[in-house]
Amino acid sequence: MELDGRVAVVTGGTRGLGLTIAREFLREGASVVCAARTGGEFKTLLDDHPGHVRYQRADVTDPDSVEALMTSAVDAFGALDVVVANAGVNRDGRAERLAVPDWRVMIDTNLTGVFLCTRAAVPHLRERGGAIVNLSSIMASRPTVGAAGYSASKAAVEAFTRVTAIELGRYSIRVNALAPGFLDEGMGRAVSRNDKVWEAYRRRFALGRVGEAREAARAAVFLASDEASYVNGSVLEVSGGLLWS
């Protein structure tokens, strides 16, 4: 098991992508400790891994609720040897009519949450190395009408990742990105069961389907796992080969 023994945090762990990656470390013989505002899924999880996941309720635009997350790990299981940072929100809008409320709300979960993770997680994670994943998405790179705020933040989050890999590189702790593509839920399943829209998208696709998400969370534990022991500050496309233009 590629994570057997390690004690890992993942913010937005409890549905989507998060609970998938969360389950995948669990298989790995991660403990895990799943952050989320809300439980969500959350019980799928304790059901088949008792005594090695716990929810921990925290906003990771809250300072204080990000120290407490991390010391929480190490309190439930003895250290913190990875964090990823998953939570985000999307809010659609063109720049010239985004509201500002939608813009901070993305700029402070997306990017400050981002960072608040890594700054909490150091004095913890500096004790034996380890490895931080932060979500990026394929729209930092792919310029999309009405994706303003999200693509933004995105971008921001691929620049912190390669600036804090190597800052954070005298401690032994790696820090990359995962961009997932179009995957199987959210966006992306929106886009492949509906006919019209799929037939417009289709041909983007190189492999001609839009991904699983446990394939992004494969990437995400080979991105924690020694096995990426000398990977630090890139960005792991996951996205099939999406074409663009």
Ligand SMILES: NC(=O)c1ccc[n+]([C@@H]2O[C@H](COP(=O)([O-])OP(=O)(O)OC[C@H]3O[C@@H](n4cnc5c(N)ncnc54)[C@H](OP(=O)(O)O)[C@@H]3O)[C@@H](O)[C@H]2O)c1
Contents of the next structure:
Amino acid sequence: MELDGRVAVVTGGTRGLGLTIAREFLREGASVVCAARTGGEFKTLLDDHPGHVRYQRADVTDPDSVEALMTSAVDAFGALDVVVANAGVNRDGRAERLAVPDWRVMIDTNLTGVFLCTRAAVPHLRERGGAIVNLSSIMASRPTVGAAGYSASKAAVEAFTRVTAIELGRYSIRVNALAPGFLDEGMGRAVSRNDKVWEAYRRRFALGRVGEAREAARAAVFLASDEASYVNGSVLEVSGGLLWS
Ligand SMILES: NC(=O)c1ccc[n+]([C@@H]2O[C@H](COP(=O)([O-])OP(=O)(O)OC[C@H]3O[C@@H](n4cnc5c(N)ncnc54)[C@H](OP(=O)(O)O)[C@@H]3O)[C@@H](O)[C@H]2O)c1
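Same protein, the form predicted in complex with the named molecule this time rather than the form predicted on its own?
Now the complete complex, all chains and molecules, led by this one.
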């Protein structure tokens, strides 16, 4: 098993992609703390992995809440080895009309949330080295009308990932980003489950299909595991091959 004995925190690990990442981590032998503001579908993990998974209420925009989250993982499972900063939100809107609260919630959650997770996790991760996986998106590097706030937040996550990778290497903490395309879970459903919208996007993807959340989660397992022991500061795109220019 790729993550046997590891302890992981997955923010947004209660539904969508985060829930699938938590499930794959558990299958690979990790103990997992799933964090979000609500329990979501977290309970679906309990039956198969009793004693190895717990829910911690946390808001990634709140520094105290994030500190308590990282400490709770150590208290529950004795250490912290992996953080998947997955919690995210999207609010569509052209920049000229995007409401300020919508802009702020994307930056606060997608970017400041990643910063707060890193800051709170490092004192624990540096005990025995570890890995951070930050969630980006193909939208970080591809201009799409209506995605200014979301794209900006994710592009900043990629820059933050590259900087922290070189800052934290001395503690044997690797930092990478995962950039999925459109998945069959979570916010990707708005595209992938709408035939008309998907038809407009489909030809841009070399494999001509949406991704399964599990396919992105397997990439998170790889980045978190020793199989990626020399992968640091990378952005791994899991999009089925994007033809967008
Ligand atoms: N699904 C895709 O196709 C896709 C593609 C590319 C990138 N991504 C990225 O993958 C990540 C997960 O997306 P998803 O599609 O799975 O989204 P989702 O289904 O909407 O789930 C988002 C998760 O984040 C949590 N969350 C939101 N705000 C939070 C906060 N302030 N504090 C703590 N938790 C918070 C939510 O729980 P609560 O609301 O209960 O807090 C939920 O568990 C995001 O970063 C997204 O940008 C997804």
